[in-house]
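Consider the single chain below, provided in structure tokens and representing the form predicted alone.
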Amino acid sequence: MEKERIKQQVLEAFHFRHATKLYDDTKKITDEDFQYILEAGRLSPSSLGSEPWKFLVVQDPSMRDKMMPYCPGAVEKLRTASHFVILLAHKGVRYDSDYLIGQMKDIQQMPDEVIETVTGHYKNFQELNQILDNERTLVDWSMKQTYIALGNMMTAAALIGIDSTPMEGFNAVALGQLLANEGLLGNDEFTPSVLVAFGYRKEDPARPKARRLLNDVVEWI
């Protein structure tokens, strides 16, 4: 019975969640609830356990104003959402990068001899999947990982009745330059990947959620 209750709760959360257009700017997410959402992102899986992300929580109204010219798809959310997050992707996460070696050594606590072996495996993986072709393919690989964290954060929010809106409607170069000028990209380590707003809807959706049937999107072989 407990398993069935959890399954129903999760499915209800997915039915509840929608790409919220208008947020109620009088309602704010509690610190406790937003820490839970961030924790869902932090605990997300990533390729090679690389965690090639950083979550910028933009609460300063003046910073939100500065972003608006470069984020036309997010203007209303920047104005009204309780919380606004820029998911940054780590650049240059090669198999032999200081970042990935540090991840294995300091975070995953692999012994040196294991790191040497695993690094060879990672090299083969990245070569096989053409991740090492150029700087763009490397950052695209990191960006893919940020979407795993994004999905988990949005689902975690929906489970406790908090709305969210994922957005790609921004000028990545211009936004990146703004963030760099503000000292928010480290030593050119990161680049903006995707945006997401969190808060409480101002009004319910005009129509129920529409999705293709399960049989249309699943094929068993």
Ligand SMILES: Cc1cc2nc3c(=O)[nH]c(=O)nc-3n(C[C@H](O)[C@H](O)[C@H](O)COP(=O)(O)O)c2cc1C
Contents of the next structure:
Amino acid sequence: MEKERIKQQVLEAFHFRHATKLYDDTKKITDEDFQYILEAGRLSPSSLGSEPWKFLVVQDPSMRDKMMPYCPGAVEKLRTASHFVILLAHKGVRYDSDYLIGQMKDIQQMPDEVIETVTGHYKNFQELNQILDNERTLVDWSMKQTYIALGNMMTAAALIGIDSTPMEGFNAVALGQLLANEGLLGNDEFTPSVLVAFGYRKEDPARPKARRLLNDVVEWI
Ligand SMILES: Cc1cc2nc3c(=O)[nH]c(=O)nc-3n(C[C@H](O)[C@H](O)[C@H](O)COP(=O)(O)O)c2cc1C
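Please supply the coordinates for the form predicted in complex with this ligand, as a counterpart to the form predicted alone shown previously.
Shown next: the complete complex, the earlier chain at its head.
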């Protein structure tokens, strides 16, 4: 049955996917396949439809070299992965920010009177959840959204046999400074959130997948 086959394929992809430590640097992802991975990121859901992200694809070897000192958890991947992405989080996505209003107007095509109403709801939501407390809480909220795109990109990749590694092993301040100096953070609109490498594994994982049991992570009430 079609549904059973799809379920099996998806679960096989999750078993296949592991945090690849070393990539085969002779194998490159095709443009078409990488476009599909980016599309999975673009189509990801986000709170309020804010899409508070940008995917910076770092293919320039000299830029990868410059990143290495600030990304200790990513050095081997920067050296060997076919494609390397920095997921940037949008700063300051307040209910009344130009960015979020633009998102409602231009992307979601909301009429002005609807924007006025929902902005009030968004204000309440962001206040209630302490998202407006300070710059940090605001950017943390944007960063959460980038992890949804991250997960979808990695799953999309695994489904077509492409390996990936999510990475937080970097110095966010220093990497942010480097990217700012290179003019890659817009007008101070973005900050690095999480890194992800894509490519083909050099070797199979050293250990079998280790996960807690379903019964230990799920509680039905
Ligand atoms: C948000 C996040 C950050 C991570 N940071 C790093 C990292 O900086 N370097 C690295 O080699 N692995 C990193 N990992 C990989 C995890 O260690 C790995 O996913 C976990 O041990 C489970 O193993 P598996 O993905 O192979 O199943 C990270 C994973 C996640 C989800």
